[in-house]
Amino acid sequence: MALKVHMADYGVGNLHSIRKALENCGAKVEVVTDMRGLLEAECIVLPGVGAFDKTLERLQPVREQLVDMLRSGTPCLGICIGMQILFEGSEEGKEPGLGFLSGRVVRLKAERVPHMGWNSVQSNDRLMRGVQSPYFYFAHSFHGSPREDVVVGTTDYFGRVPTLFKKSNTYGTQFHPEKSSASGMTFLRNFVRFAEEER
């Protein structure tokens, strides 16, 4: 039976590309506008659309239950802002993050901010198996800075920046796999396969 993914709709952007990409990878996707729907999920996707505080505002009613699910091993993929909210806080906002990942989100220390466009990801993680090109699409001014050993991929952008994270069965990406052509599709296909094994 196809993996059923519950994807959070924070109410701020078009989720068509990530939904279509996941469906093309064999998942059945339900977009959730009432965040309580996430609590029934066998797999969660926190998409990369929105600002730190606004995104957390939408998740506020279920934040504790959501973190409990992640800690207990429910597969999850957080993309860009969906990854950043997993940390304890961010220089972008004032609200506390979910705190699933120890550490904070900090502004890029680079000559050009935001970091926009294609860049390579160095990783030996299983989600990168079969990826022919290491280049993925980025659009961000902040990045996660963890205080625990959760970094499984990095990118060179005016220094080494962590861009792929894993803790328990939760993955977080700074890049946008849904906008990353064939490399992104292979990555998402691997995630769907991983989530199917862990559900």
Contents of the next structure:
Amino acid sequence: MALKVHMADYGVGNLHSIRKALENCGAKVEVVTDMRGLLEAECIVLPGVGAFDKTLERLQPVREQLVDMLRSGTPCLGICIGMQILFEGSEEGKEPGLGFLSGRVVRLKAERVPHMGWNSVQSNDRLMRGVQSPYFYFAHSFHGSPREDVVVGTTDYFGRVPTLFKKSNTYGTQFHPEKSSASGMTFLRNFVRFAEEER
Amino acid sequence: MLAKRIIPCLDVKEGKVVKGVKFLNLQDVGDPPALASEYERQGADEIVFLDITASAESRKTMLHVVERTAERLFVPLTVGGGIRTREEMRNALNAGADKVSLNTVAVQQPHIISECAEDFGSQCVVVAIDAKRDGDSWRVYTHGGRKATDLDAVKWATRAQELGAGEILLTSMDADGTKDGYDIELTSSVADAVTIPVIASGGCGNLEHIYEVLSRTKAEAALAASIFHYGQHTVQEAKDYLRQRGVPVR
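Switch from the form predicted alone to the form predicted in complex with the partner chain and print that structure.
Once more the chain from above appears, this time first in line as the rest of the complex follows.
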């Protein structure tokens, strides 16, 4: 059976590209506006649109159950803000994060912020297999700074920035695979395969 | 290393691309989603749609265009032209835009920049500035370049950044349409004054112009229209040209 992905809709932002990209990779996608819908998922995608506090507000009713699911191994992909909310908190907002990843989200220390555009990701993770060009699309002012060993990919931008995370069966990307053309599509196809094996 | 971006811009009117774009391999030459996909295939880093119609009805048409585009475009899409409220920005983002550019409304009600940045994140708020040389500095124009303001372009760019803009799309009205090259002095002045990314626009007539603006100024991206639309060059050719000259590109 095709993988079924439950994708959170926080009420704002472009979800068309990520939905279509996942469908192109063979997944069935259900967009969830009531976050309780995530609790039945075999695979969760937390998309990368919006601001830290507003996103957490939407996830508030299910935050504990959601973290339990991730801890027990439900495959999940958090993109950009969808990854950042997995940390304990952020310099961008006041709300406590989900705390699935230990550490905080901090402001980029760079001459030009946001870090906007295409930059290369150094990673040997299985999700990078077959990726032709290491360039992925970024658009962010903050990045995750973990206190545990979860970094599986980094990017050079005025220093080394952690940009790909993995813990349990959850992946977090600082880049936007759904906006990263052919490289992003290969990455997402690899994620769908991974989730099919681990569901 | 962060790559410099090449951004084709399409003028859209009532759902169709206006400046006749010529690609031999495309049937419906006026269809924005098809053209955007073709540019992605060529290696475009981002696409800009500029809505050049004004009516409310055509704005709805534009949202449908954006929706159809987002389902097949896997590079970022910026939508600009006539967006005046937070609600209209939300609609554009929900339809499938990754960023929205604000121009006239940002000058008239600067607080909208902060409100949009707070709601949607700075990274999707682009402030578009149309600037024209006036003595030793550059004056900001609104309403598609028809109305002069009292604002100095460099100061306005700095202010927009303080208010929460994530990027500046800077068009030189003096250079626009000349094909004589980007306005290096204007682009330098703005890109040196702000710490958010600047997209240079206006005046591109050949690949040397793109190289010039990306190597001589701190602009992170170059926007161009006609050199790509009329098949003079592909985006890939532009990338190859830049790469050979040491400019980091994807």
